[in-house]
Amino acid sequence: MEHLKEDKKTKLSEFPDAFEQARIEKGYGEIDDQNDPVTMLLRLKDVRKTAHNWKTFISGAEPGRIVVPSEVHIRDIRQIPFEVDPPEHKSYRDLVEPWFKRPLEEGYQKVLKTIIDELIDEVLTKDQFEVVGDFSLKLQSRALTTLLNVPYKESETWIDWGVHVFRSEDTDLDGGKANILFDYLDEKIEEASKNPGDDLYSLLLSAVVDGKKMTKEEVKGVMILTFAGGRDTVINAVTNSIAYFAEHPNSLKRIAQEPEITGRAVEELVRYFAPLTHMGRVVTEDTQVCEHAIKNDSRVSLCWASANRDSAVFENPNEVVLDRKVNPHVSFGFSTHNCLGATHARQILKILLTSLAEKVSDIEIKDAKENIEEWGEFNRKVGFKNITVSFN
């Protein structure tokens, strides 16, 4: 873990590019994952091309196998539409897309602004607070009630679960935490089937896809994705952005003075921090990527975090350029399986930046412990296990 010693000389909000050397020299890396190896694709052009080729690189493999680390041992339910390929994928996507575009509505944004303003006001009264558990997790959970259209009090249950809804801290093979989520969803789906409302559960239970009513298992597959897919990612994005503004106070002042750059600033922070390192695919035929042979039924991962730092595409890739004009980042995925929750996440971050710029003049970091993911030869900082700050 030599790089950790080096990091201490740099700012806490700096996220070194763990993949640069391998990306330039060969374009890929190799990791073992529970005896099911993964070839990590590191260059933006290879990542985009592979994501686009859903026939050779499929998502509809055994449930849990495209996720890295694999979730094959902790679930057998297919996440929908994430683990489904065209043409079925389009049918599911067409059903849920309008629901997940609701964050574009003014009323939705007002509710998010109230949630975010109240949380900022709450922590402004404290001398200091721990961002991950006392701010980002609360924000993510409370905002999720708006996305699902369920009572606000449900967020208290989700906050109690802690940061990871799906896997335990200790091992990728422990399904205990996943079962808490599964049992919770079974109960909520049952409730909605008996007393339908205007929430996401009820919409799905009444839906017909390709002439067939959705089963409770399919509904559960959509809900598992909604809970798991937008949790760590939003928590990381919010936490890392706060760390960035603590060490770059002029950037926060700039958001206040030039609100028109807020959208671009969100895209740039999401590019730089890449809240999700990578996502896998399973190969359906012997093929090759960047002149590297890949066997049928093996796994590749599309390394969003590496692709976002590709100097062949991004100028000054290791700097946060707040108003970056051209920014084809892949933090929300690419092509068929781009992130369903991206609109919701973007609105959270946009409103957060606006509210921080309005309400907070200065952020001071008191203490922090980095969260380093180990992927074979690569040690990637993805965020913080904890970071204590004060808002002034």
Second form
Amino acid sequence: MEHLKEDKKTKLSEFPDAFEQARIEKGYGEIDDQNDPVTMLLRLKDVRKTAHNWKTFISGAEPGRIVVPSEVHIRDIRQIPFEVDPPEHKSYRDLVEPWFKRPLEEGYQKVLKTIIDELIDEVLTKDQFEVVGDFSLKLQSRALTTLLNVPYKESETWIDWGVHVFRSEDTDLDGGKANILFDYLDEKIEEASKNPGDDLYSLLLSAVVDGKKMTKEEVKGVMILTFAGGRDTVINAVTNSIAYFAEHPNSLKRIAQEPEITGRAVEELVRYFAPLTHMGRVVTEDTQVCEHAIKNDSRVSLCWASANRDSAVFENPNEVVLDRKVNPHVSFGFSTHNCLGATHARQILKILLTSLAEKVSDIEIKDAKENIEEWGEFNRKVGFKNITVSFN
Amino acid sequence: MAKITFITKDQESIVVEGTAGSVMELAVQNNVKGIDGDCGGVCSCATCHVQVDPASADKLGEASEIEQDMLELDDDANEYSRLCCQLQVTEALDGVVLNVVK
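For comparison with the form predicted alone, please write out the form predicted in complex with the partner chain.
Then the entire complex follows, led off by the chain already shown.
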């Protein structure tokens, strides 16, 4: 009985590679998505090359179309700089990049450390807690106040929205939930426009890009990206890391003893979990990838999750090698549109690992429900719908 | 001990000394502008891109295939490009001059 229990436990922090066979045999997979099919590219080199080729594989298509599942039916607003191609992309990216690099500053890291330490202390007093809702969502929301430089109490509103900004429990795309975010942003943009401060809204509202003042619609486009892009992803990364340490207590001890490996551990966990499975592009000409014909105006996706397990590049791709030294993963994307929030996300995880190693000796999983995404023939575990644990 | 010179994009010259670790870490410790080293040195983020001064290029070995693959898709890369997280600080690097790309 004990043995069976152990077996079951081992599986919870395992994230199987759903794409291995297709990646080796064909290099791609085909899925339908609301009658706008997508060819998923599965090999690291193809993913990188395609991500780099922004002329043939564009992001500046109809807003929402490069997202899979497509969001064309739930929003008209363009996310910026995410759904803009070069050369305009660069002007927007150069504007926001310094702001999104603030997590490299010591003062910023101290604020994050306080947020994370307080949260760990809070859950340490409980017998058990549900990680997704009572830890990861709170952590993500509170840390986002630092990224936007807005009052901490705003996080209470975001926590009340629940785990998904665009999705609800039953359906993948929930226009109602999207409206909550859009209405909230309209309100905040109006407020900042009347009373400018030192927050991200104000910075954007006063910005001039290519000689033109940014419109409120454009400001909203940047803010939607910031809210939506960093929500499920950070929540999955945090939750999955806790599941991993629950089943690998020695890894947590090792981080306490060898803090110099923390950065590598973060990269490796992010590689292994790939919190965002893939991101799409729209094709502007008949072309081919890995000898497979791709039609003009169809969609491809860059499957980060598959690329990260490509054995042509990674040794033991399905193992978490905590101090992996060379780790060219693509969990934060690649090239022009690589993740704007990556610096913030990396700091959150680095501080989380450090604080867990300092404060928590043992994590026990009490109950868990996995979150399995269905992409055509592929069933990919991306995280947990809920997972109850105790910290000791 | 190796003396390494970084020349930033705004033509500031920064001379630093190091004995161990990677060149990227040395640059970050000395606040060299344009070297972020976001991924901590695992060859994933390409935020530590330098071009080696041709006169000191023979002090460095070859880039690994993984590093070359990263650089191949960087529009600012040339034949002297390296990701300096992949360069270890050793005596051999003494006197090297690195131009920061970003």
